[in-house]
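Listed next as structure tokens is one chain, alone, in the form predicted alone.
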Amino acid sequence: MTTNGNNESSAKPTDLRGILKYVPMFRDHVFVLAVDGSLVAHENFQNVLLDIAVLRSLHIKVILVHGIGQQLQALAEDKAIRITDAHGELDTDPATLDLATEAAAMVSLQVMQGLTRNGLRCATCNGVRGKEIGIVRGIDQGSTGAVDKLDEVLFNKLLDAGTIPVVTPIALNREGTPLRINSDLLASELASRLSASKLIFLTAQNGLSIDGQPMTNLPVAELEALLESSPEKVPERLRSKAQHAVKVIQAGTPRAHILDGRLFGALLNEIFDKVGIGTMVYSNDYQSIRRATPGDAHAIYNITRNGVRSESLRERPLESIESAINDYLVYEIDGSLVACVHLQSYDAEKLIEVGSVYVQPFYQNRGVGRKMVEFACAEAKDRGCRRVIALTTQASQFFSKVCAFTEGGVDDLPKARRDEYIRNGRNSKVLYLDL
């Protein structure tokens, strides 16, 4: 992440044409939005409910969890009362609960005022139940909560009629007494319940750097080690998030993002931007995915044999797999090949083709083709390519509107593929990706 003495980003937002790119990846997703209560004070705060307005009108679903903590701290200044802890982290004692029931009241008010000057519906709701956390290390947390049960149908209900939730970090408990809740980890809790592709955390803070270095993709593997075996790497003010992005993707939520909110467009820089301005933790996706090697010959023959009988794919003989066995990529599946893919270097025009992406019908609309072409792409990243081209006759829909790929033409192909092209007459649609 780059920045200046303003706190303005570097980076361009994100035009249109980037964005419409992965409207079809993200449409009728669920993102969390969790947004520091200092960034609900920014000034740039106007420009995020604007993002978020970007965001509905592609047919994202947005829930809103809100923070509070500068606001508590402020309103215990201006009162003169001593307050437990700010930040839902630790014990929350009486007076605290009281000034943090009054911040959040406060700081949901304006979240709803913005989003309705931007034209957006949203909502608050007791969708979230609370518990007690109870005596921890023998210390009685009083009144800090955490999520004893979500109301997912009515959550759904809400985004489905195209109504933001705003979620505050105060719930109620079975008895209906308050009790406050860290905004992170209710929103990781949102985010594993509610089936969301992304976890966004928009704070008033620079994104995750270690030693100096700025963390832009992160894999959750390496940021768990790091919190188990360094925590003091991370800035205190973003180790909760940290440990909360972990957390979520372990449940099964794809993506985190820790990012400066302060900067303009950073939210739609971060989501429809390839390099984006903040810090993505991302889960292992391609952990079944590995270079074939010879033994994986005749089980590649006879994955891509039911792609050649329905004429998807073109043929190719066993000898011809045994001969560029190096060239091709399996995803193995409690020992069976499922799925392969091969990949052809054009190295004069820093170009790779991927073909004979088949995935077993059972396995079929799971993700296992688009994460074979992502792991492609990255391979041919890898590689210094510049391009990634896909030739074929009936899955043009899922390279265009899965993998993001450009539909073009036979003058985009290497010239050696071109003639290849013209002599097998299968007519297959040329596809392209820029990386």
Ligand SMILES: CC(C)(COP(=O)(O)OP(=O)(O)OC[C@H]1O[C@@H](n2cnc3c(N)ncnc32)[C@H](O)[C@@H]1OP(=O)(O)O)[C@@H](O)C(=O)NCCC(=O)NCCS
Second form
Amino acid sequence: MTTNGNNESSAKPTDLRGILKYVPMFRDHVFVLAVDGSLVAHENFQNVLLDIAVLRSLHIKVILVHGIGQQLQALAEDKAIRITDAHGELDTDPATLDLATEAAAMVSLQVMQGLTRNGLRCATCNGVRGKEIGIVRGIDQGSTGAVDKLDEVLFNKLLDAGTIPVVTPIALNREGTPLRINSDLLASELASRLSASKLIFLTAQNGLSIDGQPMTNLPVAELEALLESSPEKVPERLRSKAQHAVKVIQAGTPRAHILDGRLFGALLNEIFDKVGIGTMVYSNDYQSIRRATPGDAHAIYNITRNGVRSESLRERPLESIESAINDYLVYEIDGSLVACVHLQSYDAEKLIEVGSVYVQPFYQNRGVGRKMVEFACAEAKDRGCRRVIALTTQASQFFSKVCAFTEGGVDDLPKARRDEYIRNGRNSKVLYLDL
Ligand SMILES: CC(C)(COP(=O)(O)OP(=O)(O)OC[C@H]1O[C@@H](n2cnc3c(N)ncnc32)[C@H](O)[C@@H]1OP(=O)(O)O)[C@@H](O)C(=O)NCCC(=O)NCCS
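After the form predicted alone, can we look at the form predicted in complex with this ligand?
Now the complete complex, all chains and molecules, led by this one.
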């Protein structure tokens, strides 16, 4: 893996069109960036700042939490002072706290300078109240702290004003006493308490690989099981990030990413490219989705009748649903079927058409449709398809704005489907997503 900030060859180009497709998806969403101190010190940090400027220009609300591990170690060496722990994970004695406070001020200034030079509004604030961790397994953790409270109003005001809150890993407790908080922990707390869509750990080390295999997409349950059964497989400095990724997702943040920030364009590639270059850990939103069984045919027929009546779906007789039942996915809530999607394969063209996407009216606008389409796309990818297509009369904006499909034309259809398209006269819009 490339570690040189000047080497662009390993990063995939994320072109403007690729980015623009995602603009409506992330507008006004909160992303929390947890940037290691070692990355702030790295030459590619300048490019990370440019990536952040792109995020801001797309109206993504950014919070930047920075670490200080490397700077704290360097200060300790310079001053020949022994520190208890550089990362805020173990106990912090008074000498370590003093140096940590100095390192935090230094790094914070460097981050603020960088953001300012890129025309970005930013502010540090006293928005996190810390509390002592106390005694853990018989050892007094001294000035190591955890998050007690967040001033959510203050953070939201800054975000709404287009300002990037820069959060340092030193927080004051109720009495105004400084405490050292691990920056990964701090970032996770901010992400879950401010309802962020993403928590992104930007490190200065290679991304997560297990048994030599780079991990790109990892369901949270798999990562949790791995951390329980063989934590030694996760490199030590990434382990805390992996643990926080699991916790934050379990607390409701949909995605956490672990990224090598030394790679040119890592942040934009990870967010805007279908296959990012880091590790995306995601919640199992999909547990309500399952393959349909013959017993579901009637329910599918019944729920899609409304769509047929409003002409948003084309008619499918019960027998046709029954004979293709293995190609349906259904979404179940409390034992009731609330949505369905049909997957039609065109093997020669390596295409899958998602059709009969229907969500019962009561459950619409709750993310069910998007999850069904995402799931269908993931399934298409697993089956080795290169593209997913959708034909729709009334939901083209749903596919383009919410699911990042691109509008195409009749020529994008496989031959057999094109003939049928012309015959049925529905004049549906054709959209596609390349996998
Ligand atoms: C289209 C449909 C599948 C979307 O499912 P859903 O669960 O309601 O959608 P989600 O909750 O995942 O996404 C909600 C977003 O989609 C948008 N959306 C939903 N239906 C839309 C439509 N018909 N046109 C444009 N945008 C639509 C919402 O405005 C919302 O946007 P926002 O996040 O920017 O606020 C569902 O509304 C439906 O079943 N419609 C009737 C049948 C149909 O038209 N199916 C498509 C035929 S292939």
